[in-house]
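Only one chain is included here, represented as structure tokens and corresponding to the form predicted alone.
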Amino acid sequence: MMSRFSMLCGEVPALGWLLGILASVTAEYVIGEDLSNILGMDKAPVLFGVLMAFKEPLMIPNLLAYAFIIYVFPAVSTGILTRVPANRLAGRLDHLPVIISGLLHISFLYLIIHFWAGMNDYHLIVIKITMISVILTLSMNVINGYMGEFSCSHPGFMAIGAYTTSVMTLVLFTKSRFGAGPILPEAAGPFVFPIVLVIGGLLTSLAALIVAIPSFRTRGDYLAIISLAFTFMIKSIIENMEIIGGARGLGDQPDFSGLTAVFAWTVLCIWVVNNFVTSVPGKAMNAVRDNESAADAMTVNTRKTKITAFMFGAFWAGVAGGLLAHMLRYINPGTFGLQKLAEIFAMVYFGGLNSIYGSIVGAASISLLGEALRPLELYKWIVIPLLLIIVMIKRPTGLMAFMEFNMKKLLRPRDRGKEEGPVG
């Protein structure tokens, strides 16, 4: 029975699962409040009811029933029931270029996310934090995973991107301490903000040379110490620069990190990083990771490869920092300390090294788990490391390590295509 169920689930294409997710979101929107009242809850639970489970353990059976009725049953049943027409439609989309088919699926996914995020502000915040975490995890995976260097510099990269973009938008669009008044109307923000993020990312890339150049002669623990010193150096510089708020922080950034902007940058990051790690420079990174001396003997320019990897990863960390600053609309040096480094490490190593899938799964899992465990306050940093330890014991390389990202296989299961043959 279970094997038959697993086989049916395996036949569901990406389009079928998207329909299933839409069914779950619709169920939550239509009957979520009424079902929660029937189950004895004052309001519909958020984050699958984990928050409420910590506050009221006796409600756990009711929360499980709610999760099954609202999330599990609609998603799975819709996916299985629509698998045949979904596969037929996927077969027709196979005739289109992969990028067109991918964009159609991504557009559908965005509509679902927009619908879910529009239910309440908390949903919106959680989904934006999760997508920014995906960008961060991918950028660190380039250096720590594909490149094989143990770098602790990502909070510093984030800080440079966050403060650079914040200063630029405050000067351009607000009456701030940096100027007499706004230079551009706020209506121009959505068009100028991408340029600001790129500039912030490029400046972060240049700063990454401080870590990249020492990596020519050091590896492992020594490079980790150098990169950690870089993070503390950036944090200390910011704390002593009163013009940008010093230790008090910097606030009042324009709200340019809307759902559409964050989603677009996340999709772009996944696409660019995947193309980069599967390109010739990406293969060179793998060679340096496996054996630097052998790679050098095989004419791989190891210095250029390391600089490229550090600058590329730093660029996306700077972009993530800029998006986070304009979502929170306030940043301070403490935002980019050891706790942020621990979060990024947890996401990278939980999901798995050398894997786009692993970065996405790790970022989503740890971000949602961190929000779910928020009632535990500091104790959540006992639960999350324990979970990470368990995963490392069972799967030392992470949940989805060394899995190649293949858009064509992702959009349509291979077995179903073989069974049905060509679609007319």
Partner chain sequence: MDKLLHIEKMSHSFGGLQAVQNFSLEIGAGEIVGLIGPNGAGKTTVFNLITGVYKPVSGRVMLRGRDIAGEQPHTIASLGIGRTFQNLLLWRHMNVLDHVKIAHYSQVTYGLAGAFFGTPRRNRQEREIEQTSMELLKRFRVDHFALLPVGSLPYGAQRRVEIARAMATRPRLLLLDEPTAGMTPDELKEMIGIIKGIHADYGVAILLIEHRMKFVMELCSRIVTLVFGEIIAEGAPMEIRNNPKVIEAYLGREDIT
Given for the second form:
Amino acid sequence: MMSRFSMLCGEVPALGWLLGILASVTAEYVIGEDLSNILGMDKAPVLFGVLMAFKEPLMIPNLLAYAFIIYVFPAVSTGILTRVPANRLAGRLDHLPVIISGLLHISFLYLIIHFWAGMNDYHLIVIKITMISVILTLSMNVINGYMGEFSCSHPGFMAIGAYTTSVMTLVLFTKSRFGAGPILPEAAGPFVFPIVLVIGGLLTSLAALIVAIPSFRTRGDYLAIISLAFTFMIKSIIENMEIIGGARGLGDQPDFSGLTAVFAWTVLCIWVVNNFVTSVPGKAMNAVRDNESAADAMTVNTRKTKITAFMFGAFWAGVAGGLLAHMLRYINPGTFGLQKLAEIFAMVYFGGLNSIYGSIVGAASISLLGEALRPLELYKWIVIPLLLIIVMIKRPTGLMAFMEFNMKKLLRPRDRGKEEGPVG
Amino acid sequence: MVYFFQNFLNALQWGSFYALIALGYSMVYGILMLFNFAHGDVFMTGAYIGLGTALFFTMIFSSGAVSVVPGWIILVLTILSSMALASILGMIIERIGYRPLRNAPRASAAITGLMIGIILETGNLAILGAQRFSFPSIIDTVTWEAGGIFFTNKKILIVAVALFLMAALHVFIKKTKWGMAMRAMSYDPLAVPLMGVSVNIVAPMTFAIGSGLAAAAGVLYSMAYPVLDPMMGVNLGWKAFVAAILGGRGSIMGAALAGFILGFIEIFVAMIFPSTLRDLIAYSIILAILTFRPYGFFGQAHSAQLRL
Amino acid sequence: MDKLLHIEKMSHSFGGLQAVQNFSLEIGAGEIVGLIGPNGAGKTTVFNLITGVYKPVSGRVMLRGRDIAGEQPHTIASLGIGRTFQNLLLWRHMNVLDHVKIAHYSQVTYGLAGAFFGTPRRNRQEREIEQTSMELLKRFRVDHFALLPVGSLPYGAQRRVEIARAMATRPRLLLLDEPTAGMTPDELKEMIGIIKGIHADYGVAILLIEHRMKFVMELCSRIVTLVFGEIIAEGAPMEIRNNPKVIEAYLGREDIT
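Got the form predicted alone; any chance of the form predicted together with its partner chain too?
Okay, now the whole complex, with that chain kicking things off.
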């Protein structure tokens, strides 16, 4: 019975799962409210009811029933029921160039996310934070996983990206403390904001040289200290710069980090990072990590590889910082401290090193868990560390480490047995 | 000049805290080639344990409002009991966070250490709440003046206790059998287990001693700065970690010396520049030192890596 | 005409210890030269000096008329000196195919833009590299291991992967540091075949450190004997075998077979 069921699930292609998720989201939209009333809850549980489970443990069976009826059952049943047409369609798409089939799937995913995020503001915030976390986790994974340096500089990178982009948008689009009134109309935002983010990311890359250059000679513990000192220095510099708000922070950024922008940047980030880490110059990072002398003897330019890894990772961290600043619309130096570092570490090491799937899973699970436990801030910082300790003891490189991401494999039809194989 | 000497004394006190904490980092590094990233929070926990035991001893040794034993006895009891309890904590940390990961990538053990630290901080907040506690003044402050420089008995006591503990550690490491086992193990981690000394005994012992010293630092720190805060270990701990690195990994007395040097850097930077710039300048100096002297003051260039 | 490699009075010391002294050697294109000597004689140091891991204190190292002493190791490698290591320096988290692909690093011309954005040129080059890598793996009979992590391979196969990886850098001179260390007699025979094969197919010159005399005698046209960092004898295998200095310093204590 169970094996038959898991076999059926194995035949569902990515497209089928997307349909299943759509079904769940529709179910939540249509009957979520009524069902929660029937099950004796005041309102529909947000984020899988983790919070409610903590407050009223007696409600846990009802919450589980709710989760089953709204999320699990529609997704799985739709997936299994539609597997035949979905496989046929996936087979058709499989013949198209992978970029077109990929874009179609991604557009479909975007529609689902848009639908879900449109239900309430909380969903919107959660989904945006999750996607920004994916960018952050990937960018740290490039440095700490693929390159294998123990770098603690990420909060610093984020801060640079967040502050530089904020200053740019504040100058361009608002009547701010920086002088003259708005230079550009707010409507130009969607076109100018990407440029601003790229500039912010590039500036972050430049700053990353402070950490990258010492990494030529030192690794490991020393680099940990250098990168940590970098983070503290950035924080301290910002605290001492009154022009950008000092310790009080900087606010009123224009609201440019909409769902579309964040989604597009996340997809772009996954695509570019995946391109990079599967290329020969990208794999050279792994060679330098695993044995620098051997890499050197095999023509790999180790310094260039290290610099590229740091600057590339820092670029994306800067972009994530910029997106975050324009989503929260208020930042202060405290946002980019050790707590942030612990959070990013948790995502990277939970999901798995040297792995794009791992980064996505790690970022999504830790940030969803973090959001679900947010009102219980204290427990959040007991539950997540405990979880991470257990993962580290059981699988020291994370849950899904060393897995290569392959779009074509991910999207292919699953009905033919000969193409079976683990995908991730 | 008077100002300078006044600050010299302050720096000596400030450096004692760093030095005591840095010793723990460095000792654990010597044995396991790993840093105990929860160590800063052991310092914090030590301070809170000290608070608890100080209140306890003050209570049982007083009749009415008057203490029946001299303050220094209570202080000694407080320091000793806090050191003992923190040692147990250190052994627990070793057992949970480090022993299962001894053959895992070094970065993973760093992560578990960090996470245990976070659990200690949050656990403290969860149990004691956000309110700040202040450490009881166990002994009365006496101030002397010599040539315009003010000495308090507490400052001198703090520096003296710190130096005494360092000397005791030095004797332990040089003269006892276990100290020699520790030294041997940091010299060659593979050979010593072959000679019948188990890592499973030496490693917990090292964690225990390091944690005990951190707890002593915690109590001493609370005497000087009596308001306790669950996050107090973060800042001090990281700086002491920096001192351990500057001293050269695994070089125990190097770590102590670097702790004092760091204390001096910080106090004198604050003397010349506005205090908001203190961290910035201190970290810039550290960055510069590590860039030009990547293996610290007293360490050798061996290429252990915190890697996959 | 210039020799392929021309080393002139190369010396190096660690602290006070003179590791290599006035080392001179010429290797012509397609020659196989053996480097023998007792343990600690400085053989691996010679390799590290040629490949740029250490910079010689004095002397010149000319590769096809160009002085490479003091260049970065990766530059020297891309100029045509490939090497293997005495104790197998493989990349432990990587599969066999990636090992050979990465060794194409200096031949990649698509640059970072190609790496980030997957340009057609990148896709074409990546395909070519994959193809040549697979051919190399087949040549060394490890192609069926292509997608396995390198650590899961038997020892002899790991040695072959290491040589395949070195060949992927398209060397004109291959430095082999004890390629038969720890091998069984069967694997040893196989290794002789492989080295003869790459020498015949690619016309690559080989400088080889080896302890097993049988192996050296069979492969090398010339043998250099190093003792305490100094060359004490150089010549054809038979001459070396009968040279009293060599016998005294090195061979006398071992079984010459």
